[in-house]
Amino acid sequence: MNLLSIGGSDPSSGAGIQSDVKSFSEFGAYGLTVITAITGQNTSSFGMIEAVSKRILKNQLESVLTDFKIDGIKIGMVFNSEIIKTLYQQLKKLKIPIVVDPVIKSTTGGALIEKKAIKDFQKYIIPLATVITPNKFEAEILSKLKINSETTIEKIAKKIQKMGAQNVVITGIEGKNNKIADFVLEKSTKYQISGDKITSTNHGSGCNYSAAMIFAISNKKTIRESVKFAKEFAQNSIKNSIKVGNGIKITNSQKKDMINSELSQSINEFVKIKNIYKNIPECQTNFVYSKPKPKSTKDILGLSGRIVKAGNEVIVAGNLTYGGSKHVATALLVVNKKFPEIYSAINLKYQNSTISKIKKSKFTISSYDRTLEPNDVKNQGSTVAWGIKNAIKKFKTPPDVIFHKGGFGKEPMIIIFGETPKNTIKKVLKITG
């Protein structure tokens, strides 16, 4: 997947163009940039703004969206008009995802849009967004209302969301019990997601929660999803910032959880291998990744949803959470117990043609057969187990696929197993090429 960020450079890598590759390189995705302006600015103070020349800024974009597949485009800091009017003419015929950060104030205290910009912004950027995303100053401004109750941020939303903007999300709406939520206002719908709040001073949580909005919208997520998504990310990077310079902290994502940033890589991966659709089975695949030493399926990382066939594609459905998946996650920790080195699985569409190429692999291969299931198993519902302890039982080193061809009301299935979701996806390739 290849993510656009554009908008203006932070030196201190806090904010801005850097902190949106940061996060686009932790979801997976390949981090564009398209640079409208240069800050001179650190965790303590905000120093010089320089505007790049509109003949720069427009050879930056044709040189971006002529060479590259651009999936979703998140634009920050644009600063002037001339600027804002050169990205209009460029972006306006696009049919891609883009999400747009209002961003009109540094948490340094610099001002990151001209005050006679702000009509041109709702006249030409507002239109171009997707999903816009600012804070409660930030909708302020741009409606020229203040927000005080409940009516008026539905009011507010709805003010923007006639500038031209698809849907409108305003963040950090301080709620009762040390919450806090973002307003939601869709084409024909409005609620609210809550989260607890975080009483810290930082810099760059608003940079994270829009690049993370770009990357679900990209990844075919509805706008719930994506708000959920994105204030998660942000929640996390504001729990998790550190202090780099002598000023206040920046926000830090780095700490999250490992298994979940390589698993969501490899779905990434595996969704882009060519004709992939067709290995997806009648129930759908799921992806999975366990911590060490798993005791049961919700030490289990896997989709709450499927990865889904649609037409000739195939499309992530649901979000990675421990417990997401049910039969996947027993295969692999029926497999983890006998060989604790495989912590990885997936699960593909059984053909004769997908068995021949198995079978002239160097893998190693075992199967089960259904029809062969005593009926107390049956009755308990535990048939994954039962096979994978059948399969496996004589086996002295791992396997790498493990088959069966269905029974009365079972899909024939394949499940390929491996040390780590990358090392999973390479016998995938070998064996879908």
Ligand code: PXL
Contents of the next structure:
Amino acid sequence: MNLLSIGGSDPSSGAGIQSDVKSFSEFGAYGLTVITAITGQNTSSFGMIEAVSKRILKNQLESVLTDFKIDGIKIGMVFNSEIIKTLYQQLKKLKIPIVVDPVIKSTTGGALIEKKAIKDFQKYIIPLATVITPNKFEAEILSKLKINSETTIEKIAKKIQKMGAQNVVITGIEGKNNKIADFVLEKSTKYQISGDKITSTNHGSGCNYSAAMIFAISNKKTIRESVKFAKEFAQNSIKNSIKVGNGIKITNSQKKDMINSELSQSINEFVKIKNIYKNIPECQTNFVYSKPKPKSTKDILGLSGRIVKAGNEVIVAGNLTYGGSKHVATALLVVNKKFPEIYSAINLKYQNSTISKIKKSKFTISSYDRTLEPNDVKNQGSTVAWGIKNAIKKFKTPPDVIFHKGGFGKEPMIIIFGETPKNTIKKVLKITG
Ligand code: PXL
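Return the structure block for the form predicted together with the named molecule; the form predicted alone was the one displayed.
Starting with the chain above, the whole complex follows.
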């Protein structure tokens, strides 16, 4: 997945396009950038701003738009009217989801947009937004309304939506009991998503929020799922913020291990395989990767949701978590016990066509018969472990594929095993292509 961040350069890398490239990498996406302005700032103070010329702005945009398939665009700092109008001319024809983060002021006090450009921002940038993510302060400025007993947050959101944004998410609405909520106005529904308030002054959380939002939206998540994902990512980035300079802390996204980033990359690759939806079983697909020497499924990373079929496409539901998969992780655990070099697995739909392709390729293949499962095993709910153990009993080298043809009320299934997620994907490509 390729994501484009259009915004200002922040040399402290806490916010702006530098922060977005970091976030996009965390998600396993490739980050492209178009710089609108260069700021001089650090964690204590905000210095100069120089907007780039219309010529180089246009040239940057054309460079990325003509070369890359861009899955989503985030617009942050735009600074002046010339930049706003140039962006509009280049972006209005595109059919790519756009998240607009209407940044007005930095935490350290810098003005990120000229006052006289706000009108053009409302006219040209807001209508580009699939989702706009102002905080309470930004929402008040854009709507020219102040929250009070008469003016509700909903009224403000509706006014911004009238300016042309499809969905409006106003962040940081303080509630009771140390809770903080995001107010969401979709086309016709409204709701709030609440979370714990974290009191810490930091640099970058707004950028982290909107970067996560465009990643989720580009992955075809619903608005509600995207808000939850963005909120969780931003909250974690605040919790993990680090003191790098002498001033305020810089947000830092959750530390991800190599296992996580390798599996994320392979999942992104998997969902892009042509017609892969035909290989997703009724009970959906999980893709797992184990830590060295796993003791239980808690040592195995998998999706808390699944890779699910949505029409002729597949989408990823849930996040990568240790213990996220039960069945595929159990199968891997059993195989890894006998063949410690096998660390990854994925389940696919059982189809005769796939089985013939597996047989034609030089893969090692095994199977088990669920109908032979002893009653005590069935009652303990340990069918998978029993079946896989049986399937590899006579094997001296690890099988690439283990399948079963189902049982009463049980869907037949194919599991592909590999040393790494990359290696597993290679095998998947051979038998699904
Ligand atoms: O967090 C908003 C923001 C966005 N873009 C740039 C910034 C800031 C805040 O400082 O500097 C370039």
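Think of the rigid core as the biggest set of C-alphas that the two forms share within 1.5 Å after superposition. Computed from a predicted model, the values in this text were never measured in an experiment. Residue numbers count along the first chain shown, from 1.
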Ile180: with the rigid core matched between the two forms, does its Cα shift 2 Å or more? no
